Amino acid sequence: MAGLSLPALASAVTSLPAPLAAYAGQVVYLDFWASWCGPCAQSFPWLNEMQAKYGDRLKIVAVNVDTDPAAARQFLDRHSARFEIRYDPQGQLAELYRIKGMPDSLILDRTGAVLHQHEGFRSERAADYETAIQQALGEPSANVRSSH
């Protein structure tokens, strides 16, 4: 998966931080988003689709980083989320995972270790993102591509 790599700094997080402790034992797709972020809005339908497709084995948690809760509520009024929403207005989780842009997504294994991270959301890369989910779940991927 060219372009989908795990930044060295994020890989230093090897367990779930306290705000995410409820998800211990689950594979977690952690998505950082903000109300002003256009690609975040584009990613929400795909996140809903992934939650419906893998929801019995995958927990999708979207972490809002807005400092204004009203802005987050207005975004959610326009873009439905059928996955969990958490709030990080102080940016503590974002800082822990070295988030640099919006959206930024990570896949955590059952112990909380970071398996995968990518910045941005591009619909043409959705198959690559899903392949990373399938690999985290230990499933054979239908989207495997040669790197040659």
Given for the second form:
Amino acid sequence: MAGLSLPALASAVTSLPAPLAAYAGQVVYLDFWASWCGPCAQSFPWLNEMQAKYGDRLKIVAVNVDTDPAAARQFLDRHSARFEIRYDPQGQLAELYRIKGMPDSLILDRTGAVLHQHEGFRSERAADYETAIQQALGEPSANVRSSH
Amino acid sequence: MKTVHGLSLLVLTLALCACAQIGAKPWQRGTLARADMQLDADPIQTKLDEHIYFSKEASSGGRGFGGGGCGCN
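Condition change, the form predicted alone to the form predicted together with its partner chain:
Below: every chain and molecule of the assembly, starting with the one above.
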């Protein structure tokens, strides 16, 4: 864990940590996934869809937390990913953002501050996740829902 | 006697210190998620067994699913 301090809450992270420094100035959708995680596999087609829809304004970065890189490769052979993949085998980023489940997704603003976080992936809630993306991008939301 | 007290204090302190990290973090469950690490080898068989058990027991709840004692759930 050298070099990364531990805030109590993910929302306390207000700037991009070193491994993500390349994405400064962009709105980032950070998705933590693992090869052994079923809902992660379900989320990949949806992430591809979001990439196609918002890829010009939103940087989708899927952070793999497998300790075995071969397992991650096998997963990617089966589930195509048209977005960026990063590897975090030591769980440093997962620890930094206080990941509570798998998958776990965050939206970071252009400075790296956490705008949104949700745990797990349920297809029936995909509209809510998309609304969070639209809000982060400062777009009027197409999915009108009661705010929660 | 004083040594015994000192020793038990040391043991107690060490025992309490050992609780700082309990279990695996959510991103460290790769090994636990493996099929050969599951407690039940056959989930469908377990579900059937549980269904019969809870029906006969006329109780509900317990191992991860609810229901009444009617055997109809």
